[in-house]
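Heads up, the chain below is alone and in the form predicted on its own; it's given as structure tokens.
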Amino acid sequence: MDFVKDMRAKARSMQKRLVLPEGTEPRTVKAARILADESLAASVVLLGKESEIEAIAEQQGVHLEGIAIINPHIDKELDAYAHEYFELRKHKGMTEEQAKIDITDPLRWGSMMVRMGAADVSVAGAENTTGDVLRSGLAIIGTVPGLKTASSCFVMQTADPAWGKEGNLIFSDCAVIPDPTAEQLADIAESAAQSCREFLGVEPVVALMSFSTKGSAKHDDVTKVQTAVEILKGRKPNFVFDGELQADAALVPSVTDKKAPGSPVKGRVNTLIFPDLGAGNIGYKLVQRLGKAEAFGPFLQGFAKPISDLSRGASVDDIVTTAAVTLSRAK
């Protein structure tokens, strides 16, 4: 399985609509050209003033044929989007006048295009923080019905096909929530299971991980994971899961048999849920560096419609890949 190749092929076949809010960011303009030339989206929209985007494109040697430009300040949808934003935020004290000002922010406009069906996917973060991207997405798009938590996952592509799906696994959450509650961990597990289906094309087998296996240690951090497992059991999700499990008990069948006999995961885990951001971030980087694995992401999950965040150090190819992955998730 070649994750990037597979996601680009899927995006190309699905032909969904993409909006890139950071339309005056040079790497984003270059990425838009590649996305259009490779037919990875049915349409590509850059947000910003036309003259500014054209100037950046000229500086970068990029022609804009086949790429749409929308200036939120003068677009025909301004009143409609402002009213929708007012309705969403009036319980927070938002006025219609302020809504008309705030919605012209490119991140909010991009999210509103997705909400209103004018685009299928929004990708940003090359010049905005993760917090900014998350806030606009949560305020306008919201989370999947039944979940309250937006989180993230990495696709880890290892050289050993024995792990996960042909060497590919989902690691979550490694980038968003520093210290999730038990309920948030349960939400993360559900979102990561869906990411496993979308990215790896297999049914998820999920392990909620800890430094304890089935009560072998006592600690508040262990109790949190145990509680998350009980919450999941109450929800009756349509995937196999177990916890709390140490990493070896999750991944190695002989250790599973010894430490967690009868566990439904039976060493077949393809989706790993970390108890906190420290464990997740350290874990994926250790596998990436010491295990010489490819780490793709982080990809946002748990939103009602797909959006993605970029690293502010993202390369042009990173932006193209993230956009293709996000386009592949659109319904």
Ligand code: ACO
Contents of the next structure:
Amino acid sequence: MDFVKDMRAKARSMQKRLVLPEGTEPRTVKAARILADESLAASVVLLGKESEIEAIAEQQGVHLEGIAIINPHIDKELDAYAHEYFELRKHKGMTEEQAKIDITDPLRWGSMMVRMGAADVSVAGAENTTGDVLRSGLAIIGTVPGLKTASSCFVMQTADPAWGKEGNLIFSDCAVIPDPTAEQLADIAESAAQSCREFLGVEPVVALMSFSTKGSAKHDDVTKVQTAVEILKGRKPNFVFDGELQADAALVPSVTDKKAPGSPVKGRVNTLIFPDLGAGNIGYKLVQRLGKAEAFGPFLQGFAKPISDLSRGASVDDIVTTAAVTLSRAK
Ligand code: ACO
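What would you give as the form predicted together with ligand ACO, now that the form predicted on its own is on the page?
To see the whole picture, the full complex is given below, headed by that same chain.
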């Protein structure tokens, strides 16, 4: 399995519509050219003032043929999008007048295009923070019906095919929720299971991890994971899961036998749920650096429609890959 190749092929076959809100950001403009040239999307839209985008494109030696430009300030949808934004935010004191100003923010406009069906996916974050990308998505796109929590996952490609699906595993949440509640952890597990199906193409086998296995330690942080497992059981999701498990009890069958005999996930785990963002973020970076694994992501999950956040250090190639992965998730 070659994750990047597979996702690019899927995006090419699906031909969905992409909006890149950071239309005046040089790496984004270059990525738009590649996405269009490689036919990874049915359409690619850059947001911003036409003259500014053209100037950046010229500086970067990129032509804009086949790439659309939308300037929210003068677009024909301005009133309709502003009204929709007002409706979404009026419970927070938003006025019609303010909505018309706020919706021209490219992140909000990109999310609104996805909400209103003018685009299938939005990808940003090359120059905006994760928090800002998330907030615009949360306010405008919202979460999948039935889930209250948006979160993220990484696809970790290890060199040992014994792990997960041919060496590939889902790690979650490593980028969004600093200290999830038990309810949020259960939501993260459900979203990660869905990500496992979409990204790895296999049925999820999920471990909710902790520094304790089946009550071996007592602490509020352990209780939180145990409660998340109980909440999940109550929801009767259609995937196999177990917890709370230490990482070795989750992954190594001989340790599972000792610490969690009879666990339904024994020897089959492909989706690892971390108890908080500290563990998740540090965990994926350790596996990436010390374990020499490839880390793809973070990919957002739990949103009603696909949006993605980029690292501000993202290369042009990273932007193309993230866009392809996000396009491959569109319905
Ligand atoms: N899922 C669903 N809704 C959420 C979530 C979530 N994960 N987080 C916040 N909300 C809701 C809030 O309830 C609120 O709703 P409301 O407007 O209806 O009241 C709204 O979204 C906005 O909430 P805020 O209070 O403004 O945002 P908050 O301070 O809770 O921050 C955020 C949320 C932006 C997601 C924050 O948790 C964050 O910045 N996370 C990113 C952490 C980070 O920086 N990671 C970087 C590491 S990335 C890497 O290394 C790969």
